[in-house]
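In the block that follows, a single chain appears as structure tokens, in the form predicted on its own.
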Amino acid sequence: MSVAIASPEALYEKLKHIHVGNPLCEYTYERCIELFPIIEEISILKEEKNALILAHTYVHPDIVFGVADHVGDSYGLAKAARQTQASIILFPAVRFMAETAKLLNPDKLVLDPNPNGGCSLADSIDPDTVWRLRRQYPQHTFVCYINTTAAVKAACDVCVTSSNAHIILEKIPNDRIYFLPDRLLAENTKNRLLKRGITKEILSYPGSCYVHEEIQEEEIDLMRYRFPDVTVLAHPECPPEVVQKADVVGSTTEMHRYVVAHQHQRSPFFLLTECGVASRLQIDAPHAKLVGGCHLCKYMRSNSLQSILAALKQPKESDIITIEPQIQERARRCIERMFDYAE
């Protein structure tokens, strides 16, 4: 949770730490000063209207550092939406995000501030596809990553995130599993389940993220000659390759609190997922030394400090999220299923 921040001096104190390879996430003092006046009214407004804001890790770090009130990953922040009793939430990430908090808050208004708020993953496929799938299996349980659009979710049984979906896809009952849409997920999970001695039939549709299936093999190759003894961190998006040459392979949280907690080691880590981790962890791990490139979502890297203060003064119609009552009901149980088996 973000700490009120007093000043411009406050903010780049904070900020001036990151250091990740890529101008967009680097604060000079006079750009702190220019973003300090927008953080300051966005806080007031926030009371104000007893709004609360949800941020992905992948955002720009003045975002997570200066505004959020809760900073994490798809299902770190699908609990923070469920338990909150603020009147409004604001979900700067991308737009099937902001659908998952108003599925578990019907009755709040919920908003996106990104203009841009698409995801090559949750695009990749349509409910229309899912329920020709349904057909074509008519004995697979359909799995739903929760990168997925909320009719994508009403036209599937149970919903998962990359920290649980081994869990679950355990725990249901039957050995016959349809995941959709992520393919390289499916395939590290069910990877992982067969060094566990589980056998499912997983099939899988053939989307995926971009940011993520673009890392190849050959820089995990770079980086151990480079660094012989560097930790590599995977998140589970990753070809399988390179999901099987990790040392770590967890979600953006799961990466997040590794570091933190064996910061202290003298060896690098290299982190193979959006650098939003990274700029975290310069802050929130300041002894772990960080190696590596910097891979961004511009999905995600769409939203802004000033899109946000304009979704918080008046939301367009197009901040505002709405779901048709029927694909609220069906994507709503398919939501709670996921937190059913994994808690």
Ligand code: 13P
Given for the second form:
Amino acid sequence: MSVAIASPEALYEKLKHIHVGNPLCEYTYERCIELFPIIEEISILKEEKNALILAHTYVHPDIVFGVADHVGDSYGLAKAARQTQASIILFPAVRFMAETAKLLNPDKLVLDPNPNGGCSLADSIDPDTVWRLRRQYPQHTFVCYINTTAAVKAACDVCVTSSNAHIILEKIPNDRIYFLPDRLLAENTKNRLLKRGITKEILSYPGSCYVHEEIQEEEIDLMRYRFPDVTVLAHPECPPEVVQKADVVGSTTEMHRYVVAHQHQRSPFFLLTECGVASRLQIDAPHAKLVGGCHLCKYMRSNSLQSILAALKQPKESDIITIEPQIQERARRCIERMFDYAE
Ligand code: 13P
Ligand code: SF4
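Having seen the form predicted on its own, can you show the form predicted in complex with this ligand?
All chains and molecules follow, beginning with the one already shown.
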């Protein structure tokens, strides 16, 4: 839960620690003076309307530290959405996350303030393709990454996130899995299971995340040359050669937790994921030494305090999440099966 920010000074005291190599993630005192009235207005409206703000770690730090009630990975946010008593859920992240919240809360108003809430994974596959693949592979259990539209979830058996894909794929009582749409997460999960002696057939669809697929193993080699004792943390959407060289592999929340817990170690941390994890850690783990550059997700970064305020004040039709009635039940079952396996 975020602590209410009382003044522009308090906002600057928090955000001035962020230096992740991108001007969009840096905060001057002047910028905090400009942002503070918007944060204040959002906080008042949130209270008045009994709204909950769920933010993914990749959105701008002014959202994460200024107005969010819960910040996390896609699994933690789905869980928070499932448990809330709030009347309105406002979800600065990407569209598929807000859709998941709506599927879990069909009677609540769920708002997506992002004018560009795509995701290269969610946009890579449509339900017709899934149904065609199901006819082609009738013996396989169809597992989708949570980074898919509600319509794609409705065509699949169970969904997974980066934090539980390995647990769920192991538990599914079928040795034949079709995993979509992230071929890199599929391969990394297959390798993780292989290490534990589990040899399932895991076919995959050729989708990938445009941010993580560009990360190269040479970045790890160069960083280890400069800092031989560096701890490398990678998201499982990275290519397998990167994941194999990393010391810690996990979801954004798992990476965040690891660094918070080990922040007093003398050696540095190198995070192979979107910059949001590093900027959050510069505040939550002030003793950690972080090295390396910055990768921004253009979709997550399209969220802004201004669009959150506008959606809370008077949501546009495009801010309001609606799910076609004919797919709601199947899509919800696909998500609920994830909770059954993971909890
Ligand atoms: P997490 O669930 O690990 O936060 O991942 C979501 C995502 O979109 C990563 O690119
Ligand atoms: Fe999608 Fe990649 Fe952005 Fe995550 S980082 S929301 S997978 S495009």
